[in-house]
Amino acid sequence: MNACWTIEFLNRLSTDITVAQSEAASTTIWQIESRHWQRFAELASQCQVRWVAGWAEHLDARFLVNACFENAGVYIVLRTAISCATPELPSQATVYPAANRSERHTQDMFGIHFIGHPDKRRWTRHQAWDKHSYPLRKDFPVHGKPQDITPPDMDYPFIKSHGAGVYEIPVGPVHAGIIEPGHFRFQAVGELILNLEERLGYVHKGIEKIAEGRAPEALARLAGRVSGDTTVGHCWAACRAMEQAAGIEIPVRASLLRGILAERERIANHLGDIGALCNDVAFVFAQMQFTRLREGWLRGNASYFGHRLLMDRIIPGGVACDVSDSACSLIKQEIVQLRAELSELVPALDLNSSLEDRFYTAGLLSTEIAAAFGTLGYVGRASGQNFDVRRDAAYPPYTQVRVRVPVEAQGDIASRFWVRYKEINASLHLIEDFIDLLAAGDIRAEWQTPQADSESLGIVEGWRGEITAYIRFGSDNKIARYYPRDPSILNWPALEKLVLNNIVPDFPVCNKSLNGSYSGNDL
């Protein structure tokens, strides 16, 4: 067992449950008997041991059931077996609320019953396919069984409220604009929301099922679609997993390529979801300023790396592109130009009265709260959640530089205004850095054919934190099981939290301020 894990949580674990060690292309991999499932998230829970992500795997007559714990900066994977023909397990969820929407996810996708759950629900199915029908065993056909037309999701139990004066606003799935369909079902007593409940998974992607069978190859550039505006980060975590399965090291210059791509990736979007913020509280001259700088920035990746978005930049053992001395030069310029513009306009936004007021103490998330979800990126941060992989797992090329990582403990929408703005000054630093240190050399590893049920976990900080993907190869260098976890699906439920208290005009606020993908969400 790691001895970076608390000796507390290891004295206990000994104690209490026998657990199997074995490593998987430095994956650590814990087995356990099923019936001790839940016993281990309360032994992991008491010992401040974080849940990262759960999933599942039909093999044969049985399933493999995952779920990813994290202590100090070190991973495992915590994995059971149960049988097909009695598929049931107790819940983490009951201990980790983290858990409560994968474990639904993978009820509605292998019709596995996690006994003890605190929500019954169907999460992802909604009406697509039939109740006793799950996409995830091998025996449901990749095409699926489409009806003609799919029946209205019209019985969905939302909780009620009652009482005098207490009414019910709903909000979606189909928004007045280009977000992808989720439903918000709110409580509201005047302008005072009593509860806010979500729905999401209105257009599932299939993406865990059309991974079976792909190539290295197609396997990135499908892994780079799970969430169109971290392609990135998506495509980077799912590359480290196929590499360490497949034991391929890339090169060094690759590397850094990469960390380049990743830090783009997250200030466009940091300088994109500022400007949105301030244009949901009516500050439209900032949104246009800031929408402004973000275009330049994406024009500069169409120049720089061939795409705007840098879509299938990563590929498999490197990256798909290189960039010139003069291209760096010019990179180093817009680095610049872009703290000068940010140095005329952050202080306008802060000396802004109507923004404070619509900022400060808005949209409180606890520290408690926040941890007890497992909330990652900005929106964990904001509210003193001090992890960012880069940092406390450290990864090429973070592993060469230093990574300042901001962190703010008032958890209100201006705490995540200002940990967005930080990010975005510490990206440029670490931009500077790594174009310090490119020197000549390969961009690409040559591939190796890894060994049938090579497995492995691949972990980056994404833009909006933690992105975990899971990957086992099957036979002929194709993939048997991709997982990737999105940190939105832990980052929604807070929302739920956040907005309680305050007023309805403040949800669009609140919610930009989290700015949760739902497609990352919807697999």
Contents of the next structure:
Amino acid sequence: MNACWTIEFLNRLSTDITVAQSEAASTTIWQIESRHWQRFAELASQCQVRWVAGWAEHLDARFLVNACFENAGVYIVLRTAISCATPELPSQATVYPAANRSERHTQDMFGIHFIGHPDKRRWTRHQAWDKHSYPLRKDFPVHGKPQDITPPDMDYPFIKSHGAGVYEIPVGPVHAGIIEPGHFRFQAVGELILNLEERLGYVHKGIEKIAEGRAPEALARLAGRVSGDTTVGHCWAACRAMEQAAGIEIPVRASLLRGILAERERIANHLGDIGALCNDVAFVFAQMQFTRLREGWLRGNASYFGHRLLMDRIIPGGVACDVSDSACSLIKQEIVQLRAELSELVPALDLNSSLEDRFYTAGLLSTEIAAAFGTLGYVGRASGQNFDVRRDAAYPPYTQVRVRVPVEAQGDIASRFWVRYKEINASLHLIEDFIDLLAAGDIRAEWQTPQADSESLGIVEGWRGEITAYIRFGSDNKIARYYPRDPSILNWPALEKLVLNNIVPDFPVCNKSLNGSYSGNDL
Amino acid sequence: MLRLFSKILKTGVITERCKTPKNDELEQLGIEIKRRIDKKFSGSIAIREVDAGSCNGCELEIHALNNPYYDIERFGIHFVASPRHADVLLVTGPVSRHMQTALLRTYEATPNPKWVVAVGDCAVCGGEFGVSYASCGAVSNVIPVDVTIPGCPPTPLALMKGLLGLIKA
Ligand code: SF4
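Complement to the form predicted alone: the form predicted together with its partner chain:
What follows is the entire complex, opening with the chain shown before.
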């Protein structure tokens, strides 16, 4: 299918399903009747349309249920309205496994029932609110009715296995390292992993609820804390959505600076994780070398942009900080140095037999499974998913440059490792290109209060992959709904698949090679 | 193998020392920490890090304490895998309600005497998340806190300073 897949697809639908089309601030919305919800998914999946994100909204006496789809870089938001009196509609998770946890999240947060959903269990809800309360309904107070001590979530019905020699290993929520909390339940025979079940939601902080009523700047700050390692990515997606909704065009210089920030964030994370991957297979030399490079890079962030992790550098309408010409030439020198370091280090890694032993063929994720789960970013691209928002649905400043997207088909830890290394090189080029394109100019457009009810979807490529942020404004410049979809939400389920038939001691390196965000998933 | 050795030799020791001009605070701080640790803890403290609901930004900076620039272990401060081996709990994040019991249990599992350090604005005062149906806010709302290290996230230097504060207390 080509870029006008939507036209062809609408023709195909016309016999079964009536679609009411509308355009809202760079977002195409297709409204259908709720009874066709699943049928639409069936037809879409037959046409290789990708399921991107799902979320709901509570408006007066009805719920709007949304699902975003993409093909060839063209996105649409599918929408249906259901009444609060009978909050149910057919599930899309039967067709798209990617929609599974998202629908369970909507079920827990809104009390919307997805008919025929293959998994009836709760997901985001543990014990902080009861089964008949739904935090994202408008009549649920932001403080809720918490108990003094929220009890642990003891009776979650994990999948059980039986048979001689099968045993279970429960891990978490508090893990042994300096890492976010989550629970993993393994079933194993000997050292072999038969099944892994993830139980997340431990760091659910009510981000969607506390976003309501915020002013744009405050929402941007919150977005920058959806997942600290992706502060630039989430902040950019949310600001893009807000700017589109308000009809604001940001200055060219601001978009180039955003590009530099986002690529710096990508490089910092890749450097850190490449070291950590080596550490997980006890190759401490590389860990030390890469944490050294990462530290140097973060110090660069602090000196050029004023924050090591680049938090709050992106603000509604533009960016909060400018860079001088002399800083630009320092950044260019830094890039030359980093390349020289990598050209020394990487051959040493490539020739190392213990890395080869542990990385090749371990943690295999097939192209088919990656596609079925809508796996994103370097995890998807290491399993043949040739997609990158920066190239395929380009937005400024990526519209002005050529974005190189490394893709591999092997799908093992080694592939993910090498894709990330190649992405560092591609990002270094991009930063150089952006610096060359910088011309004097404003770094912030004046904010204009958007009309009440204006909405938009902001989409950017974060370092983990595609990030979408849905925003609806209420009156008086206040946020009525914010839903950020971190790539981890789609990547976590892939971990359950790629560890199968690996040995338990390889779990940490398998996990690290995917590196999902717990915070970005749990919201 | 030769490549590795030559890179190691070429990199040299980059851990920051007092001779480094301007960035000297680090070494002073470290020596100060070491002196106090020696006195109170016979030369070492064991830290168990607990993410009780953070955005993961604080974890990134705590990790940095182990990189060769800071190399916090040289001062006898090391991270351990179990609260049962720990003298200090380093807690980040607003405490999410879903982590409340886990944090309480971790606290109980840590032998006395023990100290709790709340790391980052969220842990200190609730930060951007505050108290809600999903969040208990500051760590002190859940367990007693001895030292607070503000910042979003605190830099590795601020973390070292904060640990010094603990040992002084
Ligand atoms: S203090 Fe800042 S970096 Fe730390 S958990 Fe809170 S928001 Fe994240």
